[in-house]
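Below, in structure tokens: the form predicted alone, a single chain.
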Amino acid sequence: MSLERKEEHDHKAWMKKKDLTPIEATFLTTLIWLDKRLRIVDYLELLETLYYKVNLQMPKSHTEQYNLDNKFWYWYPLYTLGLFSTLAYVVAAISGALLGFYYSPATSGDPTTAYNSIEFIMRDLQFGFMLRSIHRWSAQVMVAAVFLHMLRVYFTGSYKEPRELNWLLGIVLISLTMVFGYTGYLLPWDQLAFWAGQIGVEMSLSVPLAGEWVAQLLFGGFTLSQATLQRMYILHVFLLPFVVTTLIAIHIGIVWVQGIAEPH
């Protein structure tokens, strides 16, 4: 008597009975081969069961409960703002990563290196003007879409129970979006960036008790310098993308679990 588990299904015989295209046959053969070794089908069934259990546990939305599908059709375009802001973020991230190949922050105590690299991108790099424009416009679209998305959530009452946690997470995300925009605004190190940075220093110094410490931490001192640009570069390129991407994934995951809230 063999202890080896017997096959419940004769997959090869089943495939011979079916009129499969070469692509379908290759896909099924690969899936069967992987399933024997990694139990992929079992995990897919587990995810499917979890999906239906989660959705059955959620209360019905107002449109489902009162059959209002044809009453609120004019709201539906506003429910795409979250997706729109996410797509704008992805475009900004990809274009920003490409710009990072050519942008250089201040080196050897000379902050003008950043400005010179922007000039090179805009004037000499092939498609550089277009690439920076895509990055700038996608960032602006993201800020506008996130702001309108928050307004839609508020005025349709989508922040109410059981979605309070995602509302708070959205407030954190829109705040980080503002920080994203501000740190990127300073990277060209032109006149606009310089005076925006000076305003940031003055605002930091106005914080009661901890103002000087905040200015030293965020701007590297009480006046703008190479340390300021390096801090903005680290925040914009290395810290914020990972934090924001993680929070967006959690935000979307909660929406998937809870479903979209229609107008209250």
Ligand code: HEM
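Numbering follows the first chain given and starts at 1. Computed from a prediction, not measured in an experiment: that's the story for all the values here. We call the rigid core the largest set of C-alpha positions that still match within 1.5 Å between the two forms. Compared with the form predicted together with protoporphyrin IX containing FE (HEM):
Here V201 does not count as shifted, since its C-alpha moves by less than 2 Å between these two forms after the core is aligned. Annotation for L218: C-alpha shift under 2 angstroms between these two forms, rigid core superposed. A227: CA moves less than 2 Å between these two forms after rigid-core fitting.
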Given for the second form:
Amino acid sequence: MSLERKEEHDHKAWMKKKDLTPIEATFLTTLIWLDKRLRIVDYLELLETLYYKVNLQMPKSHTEQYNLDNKFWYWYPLYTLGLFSTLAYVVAAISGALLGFYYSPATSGDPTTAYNSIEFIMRDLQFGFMLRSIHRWSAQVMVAAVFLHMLRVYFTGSYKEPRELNWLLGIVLISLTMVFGYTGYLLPWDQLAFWAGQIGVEMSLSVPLAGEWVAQLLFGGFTLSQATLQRMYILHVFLLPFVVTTLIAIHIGIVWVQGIAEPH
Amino acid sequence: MSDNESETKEIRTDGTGIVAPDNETPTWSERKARKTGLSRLTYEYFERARREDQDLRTESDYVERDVLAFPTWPHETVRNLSIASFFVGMILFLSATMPPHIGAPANPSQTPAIILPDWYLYWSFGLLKLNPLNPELAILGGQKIMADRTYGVLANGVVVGFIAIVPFLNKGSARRPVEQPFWAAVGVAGVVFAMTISLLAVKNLMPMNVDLLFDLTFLLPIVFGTVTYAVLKTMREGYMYNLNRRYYRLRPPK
Ligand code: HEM
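Having looked at the form predicted alone, could you now put up the form predicted together with protoporphyrin IX containing FE (HEM)?
Complete assembly follows, chain above in first position.
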């Protein structure tokens, strides 16, 4: 063994020999630099194996097998509704994060701090009115898209074996989407929000057996207060985003693994 | 089993065999042979599943995807990007043309005439207004078994629960509404009911008799469902004929 590098391991000389464009050279240099430190190539190899394992073993899709693409286009526009739900969710998440910089969930003062911060956003903040509008509308559009997506799945019979689990997951998702909407609706703490909250408390109290616990847990008491607003806020900006994002990822992951159910 | 046992009984003292070197990684059948009970069953299943995969792969209807499929770049990507920008543009357009407003600040001592959630929760709100359907039981001397509001809250659970078990009620490979007029009818009735129950939720805003509205809430879904059923049933014959002809030409029944 000599201390000198073997010819085939001298990547620099190899690159020189190859007469690369600047882009290729930069790419290779970066790749080699990273690979020396992080063994990227190993991981790429793993990913590649995974890719082939997954992709090469997928059955021919129904349209491929029976040449039914002329039937497929007919349904196709409805098949983007799931994507629309996801996009609306992303738009809502971005605009919501920006709104969060200016909103404070406090019921102190008259009108309350929460109400004032919404007024501030709408009146004084540059583009604040637009921002709130975008957040509102993307939420509305998301609920509508999710509902229509569910109808699409129902009327194309796509919930049947092996997709029952994704249907159940979908039910959880549409419910959580509505809870998202509801908790957000309460945040401005105006009259509509307050009395919608009141109904929420009364509904929780009417749950058989566990009613009082539910009301305590979700609304922080039997009457609306600072605790209610704060809980709605944490649900809306902390808990639900994590849970719903994860569930959407699983939902779409399952679709990826199982493939889209095509009409036939 | 017996020769396996004698193999595993041998204790190696040279330090090998603690971690299997790469080329000695035991195969599934070797691992299986060492197991008993549930884990043995698991390995047996793995083996079977593997064999099934292999068989399927060699069958003609398995295909090397990356050779035949629609290319992701640029076709799929460009199309998805244009759909996505169109859609986000639509949200921005709506936001710009119809911005939301904010009502008066919360005032616990003054109940407003109209209390409403966002539109997508009207259905749930409407289910709270089913008081006339809450049975007054003769056994209890004409009393209701539960408060109207509890009844409404439970109705929410019933609706969501029914939707949840649909895949377990309706099985089989039929996908098109024409193939299963009944389930299409159930779906249409459900959609219409979602709308009518939402209208019931805003009954004090509806320019019509409340009792009539209440009756229509339940009648309209039935009417629409029945019509759907009749139409699809009529369509089915011709439709299925074409479908079957197309199918069986391509895949003759075994
Ligand atoms: C946050 C809400 C949701 C998101 C983001 C979402 C997203 C998606 C996406 C992107 C797909 C791929 C196919 C398509 O776009 O049509 C899909 C498929 C599917 N979704 Fe959803 N979905 C949501 C809610 C629901 C609901 C409420 C249900 C039903 C109760 C549902 C059941 C299904 C099923 C069964 C499939 C597989 C359909 C097939 O293979 O053809 N999803 N979903």
